[in-house]
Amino acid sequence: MTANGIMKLQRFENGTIYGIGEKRGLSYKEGILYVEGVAIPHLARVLGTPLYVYSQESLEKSIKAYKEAFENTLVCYAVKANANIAIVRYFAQQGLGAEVSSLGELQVAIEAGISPEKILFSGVGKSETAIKKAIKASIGYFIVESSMEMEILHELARRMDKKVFVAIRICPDIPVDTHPYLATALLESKFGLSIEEAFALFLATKKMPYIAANAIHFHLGSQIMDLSIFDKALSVAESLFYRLKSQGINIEVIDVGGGIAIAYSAVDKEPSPRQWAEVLFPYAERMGVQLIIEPGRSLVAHAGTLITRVHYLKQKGMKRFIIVDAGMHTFIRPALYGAVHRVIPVIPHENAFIKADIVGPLCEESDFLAKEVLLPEVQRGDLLAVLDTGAYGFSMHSCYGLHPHPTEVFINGESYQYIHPSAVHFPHS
């Protein structure tokens, strides 16, 4: 698109540039961004830069697309895609369950409100202390995926004296159309078990008296657009149901993890909820079971915005630069996946437009936000928005380069609340 195409999309109407009010809870009011009720030129002043902002309207807007369409379904958050306990204790009080992948998140689910029944906890590599505190906790279940970590988990299980409800993790072993790094439901990968070996350790749980082994888990991966291939993973469980049904083994539950995927771009076109739930109910009628979704990217994503401010600017030949605060070290997903995210000034400038890498400080060639991006000339000290950074954004961050953690705020109409994980006491795992 021209440059002059892009002015054009960029006229000020209803408040909105690009299409991002939709389900941001962004605005342009008199050429300023808007979160909500809160001007971000306001945030960056009394906070500073790089900011992660969260908008509660939209997350209100997430969490009723999922309540609609999966009505009597347990839905349970994947606490990875954001472990802020601010965002984690409002899924709660919405009634929300949680999926958790480390003792950390499992403290911070458990610290929130997150009922302990509705908690899931899921990963390859489980810590003993974190399996104690969930058995402690009587968490819903744990999500097992080999055939040692079984007996660990029984062991463990019998010691304490607790029985405890596990959900097998199988492998279906179907290609999804998403970044390799992404893609979880292969056989070499290293989640889950292949089916055979499913169905046997399955078959081993009767002669361990402290596991309740009544349901079935798969993940396929993560940004997933074609919700057809959830049939294809859910005929493989459904044939894996009536084998163990044969031998008098009755599952009642099947969690089918989650990963559909969000729109990133202003051209693509996400899933919704009720086209998910469309794909999956009529398996779980047909087999009379119980129905887990744990939804974490496409509850928290468009929810964020990232606030990063222009130290410099840089010519290079033909190849221009715009060097801002956050990198890498900020938001990894463009240096780790080659994800494309929309970025936006706070200010558009009246000037013409600019095509430009936006970079970090790091020194690292992999330290970047966006490339080739088209953007109106920005000036040293102007800021620039990331969008749709609510998940994968400040959960990834690092303290590579020994800079500065990115301040967190969570916004709720005109007020604001900053927030930050380290409310929470972590225990060694």
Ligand code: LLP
Second form
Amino acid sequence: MTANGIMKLQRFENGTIYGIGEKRGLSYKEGILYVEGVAIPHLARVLGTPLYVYSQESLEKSIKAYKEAFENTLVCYAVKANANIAIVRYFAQQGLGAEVSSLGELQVAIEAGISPEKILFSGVGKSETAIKKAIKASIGYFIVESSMEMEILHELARRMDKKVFVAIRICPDIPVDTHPYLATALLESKFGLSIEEAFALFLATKKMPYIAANAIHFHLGSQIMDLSIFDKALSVAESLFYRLKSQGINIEVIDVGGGIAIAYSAVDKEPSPRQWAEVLFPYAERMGVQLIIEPGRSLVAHAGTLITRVHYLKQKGMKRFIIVDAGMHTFIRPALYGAVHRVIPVIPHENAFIKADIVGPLCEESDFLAKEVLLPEVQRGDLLAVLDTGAYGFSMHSCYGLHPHPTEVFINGESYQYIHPSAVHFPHS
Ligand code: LLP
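Next up, the form predicted together with the named molecule. The previous block was the form predicted on its own.
What follows is the entire complex, opening with the chain shown before.
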């Protein structure tokens, strides 16, 4: 081992080189990457790869930060970020609510033990089956996005003779500094209604005896670094609040959606739940409303690590490729949003660093996990760990190319709960 080699290995052991560690429940012990008390090579051997591993310790930390910052606020976890039943059950045990946007997510939330009154049902395309199931379960709020949806909801509620609570989603028409696919607050987006349309719809609900529309909702987008846009959106919501009041409609709840970013790279600075609360609280206090938030990514992203095995190494001209068994079908964020996730070796070798693209087995140029990554040289059969894949990782996977579902495992200390891929159910709606 060269002096240089020793240094590099030690840097991995400390976990400092990529700034991994506590937040993710990951650490190197004697040169092997562990999730909490479990060695990753052991998991990969027993469960196979590609494999998503989730750390309870990491979840505990993110929940704690939310609980400390957000007293008297209903925190509804956005299940679309990660619908793994063990994760949703853990959030249920911690008293969190859930934001769901399909029949499948609704079923997972209920099965996981989230109290129905803490469930919010959002999305522009709710199916009738899902609406009926949600009415039957007496969920907290339907987040309504159009007048046609409101009419259907009212009709179904009338037929079932059950009054439902509704939040109308407004679109404050604010540009959000994030990937264009993740910005949802501009008028051209499919989400929500303009302020005038929302105002008119609130008034229309006065004639709908099965609808209690006493809440305003917005969701500005995702991976939002600059929290000042919540300030802008809340001032729009506040003026609507007073206009509605003057018409005899009392808004009791403001739901500001989710969206706060996490740091994927060592240079990004992650906004904290406390900073978010500081922007939101003055508005909620002034209006005297109950606040709801719907974080997804910021609760689960750091808790998940994707483990993949190296199939082949390939040199083509000047370029090096590491071909692994995970690809865009396993984890689509790099392909879809150009997202950059750190990749680290599970057992770093003590040799020179190489620069390579990490690519999957699919027949597309978009099938990559990372580009131009600096890694200690890897060998066929080695394991790599893709960090911060707990949010929008497994939940966005596909079976493209007829590759199997990745496996998921939930770690708590030295024990682990394996979620068999066949347990993942996507009911038809
Ligand atoms: N509430 C609603 C109504 C939402 O649509 C979303 C996310 C959230 C809450 C949670 O947002 P978060 O806190 O996770 O940012 N696939 C993309 C993210 C799409 C977000 C969709 N909606 C990605 O991988 O970055």
